[in-house]
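One chain is shown next in structure tokens, namely the form predicted on its own.
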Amino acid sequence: MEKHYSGFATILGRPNVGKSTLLNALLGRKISVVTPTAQTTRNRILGIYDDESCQIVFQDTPGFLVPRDAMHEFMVDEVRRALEGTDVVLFMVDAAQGIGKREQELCAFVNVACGPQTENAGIPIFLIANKMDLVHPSEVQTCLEEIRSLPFERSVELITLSALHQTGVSDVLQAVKSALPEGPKYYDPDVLTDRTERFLVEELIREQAFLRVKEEIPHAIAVHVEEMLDAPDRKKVSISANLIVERESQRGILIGKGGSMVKAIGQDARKQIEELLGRPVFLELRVKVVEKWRKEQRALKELGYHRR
């Protein structure tokens, strides 16, 4: 009987290094939303890769940061929990931006979480240099030397890639496969993520809102689906959702003149949701103010930002 390998691979990095883009590229499907805005990913999301010889449960995590409010504390806790019992660490850096204070802090964080006295002692760590397509050829060597200088307390293997252009992604997949322990399938082969359709719909709406608005407003936006109803023949679904912001001025911007902004967000989100669900969607969006929701534990829990 052929041996079967399985395990969890956790993707770590500071905000906007391309973690979600890598997860989507590894799976060949869109699971995590992607925008140019830092801190787009807020929840830990599992994406399941499956073939005859192995099953890899990739964990996309929020960008590592110093917490400033309850929302940030939840995000850092998601990173910490992702490392509990993981089999492989994918430490991702933006090669075009280089190594900064946040990478140093995350390296120290990983050294502690994977230290010799922990259950993660000895697990493989792969250093993923993303966005190599943005590094000038004359600067590649210097860039990689800087990345290799991160003070890991064990040897790590460096892999270069461009997740956006899907070059080097297969190298990551093969590296993780080679590092997996023997084990069973944790999920049915046809399961792509642990998240519900409702969660994915909320994420797609939030993605389109992020892409439409600028400055600080995206960080104040959350989405809550109040209702998802299938038609009796299941050929159409009706969705009612709220875009949540913290101030009335933000609500006005999201609504836009004559409702133009929220209408555009809804149109773009509906197309993405229809692709996800595989059937026509009627989407109703409203904009609601919940003051200081990022600082209130009760509000965070109601919006899905809590331990599962």
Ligand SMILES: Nc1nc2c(ncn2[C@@H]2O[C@H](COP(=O)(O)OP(=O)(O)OP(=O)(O)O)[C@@H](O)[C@H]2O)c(=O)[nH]1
Contents of the next structure:
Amino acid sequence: MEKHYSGFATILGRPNVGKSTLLNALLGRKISVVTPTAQTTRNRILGIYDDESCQIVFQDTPGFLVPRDAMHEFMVDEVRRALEGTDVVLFMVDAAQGIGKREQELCAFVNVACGPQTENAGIPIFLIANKMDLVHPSEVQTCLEEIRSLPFERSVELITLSALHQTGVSDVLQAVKSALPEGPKYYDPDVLTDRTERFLVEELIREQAFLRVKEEIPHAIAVHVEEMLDAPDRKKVSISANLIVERESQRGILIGKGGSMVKAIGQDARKQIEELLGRPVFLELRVKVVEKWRKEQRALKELGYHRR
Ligand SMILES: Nc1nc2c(ncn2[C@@H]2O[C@H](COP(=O)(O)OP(=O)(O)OP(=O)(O)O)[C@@H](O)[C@H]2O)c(=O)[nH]1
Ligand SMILES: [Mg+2]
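Moving on from the form predicted on its own, kindly provide the form predicted in complex with the ligand as a structure.
The complete assembly is shown below, putting the previous chain first.
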């Protein structure tokens, strides 16, 4: 029988470098939400690639940051746990932005997490230079030299990519495939993610809200699906969800003039959800205030930001 390879490949990087865009491009399906706002992803999300000879469990992670509240601490914890038992690390940087303090910190973090005394000792690390489409051809060499200068404590292979334009995605796939250990399928070949439909629905609603508000407001938004009911003939799904913010003023913004904002969010989220579920959706959205939910463990837990 032919050999089968499998394992976990963890995508890491500071916020906004394009991790979730890469996950979706690798799978050819939208699993993880993407917005121009940094700190869009808050949970570790698995996306499972499967073919005859291998199964790769890609992990999208929240952008690496210095925590300022309990929400951030959860996010960094998700990154830490994603590294536990991973087989490959995909360290992503935004080539157009170059190397900053955050990359240096993340590099140090990876050096420790994959150090010689750890269970990750010796696992392959790929350095992924994303957003190459934004780098002027005359700058490419200098840009890649800077990225290569990151002080990893082992040799790393550099791969250039534009996740948005899907160039270089197959190189990432090939590199991971060739780095995987022999092993069985961990998931049924039909399974695409470890996440429930309910979670994906909440994310799609949050994505639409993020796309419409600016500055600090996106970070104060969470989404909670209260009810998701299939019609008896399974032809339609009724979803009732809350958009949660921290303050009355934010609630006003999300509701918008005469309810126009929440209506627009609902309309676009509904289209996305229908695509996900493959059937018509009735979506009822309300905007609720939960003061300081980002700082309180109980609220975080209720909103799904806790260890699973
Ligand atoms: N020009 C360009 N933009 C990209 C590329 N990849 C991603 N983007 C854009 O960069 C922004 C952030 O992308 P995400 O995939 O959400 O980034 P992320 O690393 O998952 O961000 P967080 O979840 O916040 O950590 C979005 O507006 C993407 O469309 C790329 O290759 N080129
Ligand atoms: Mg993301």
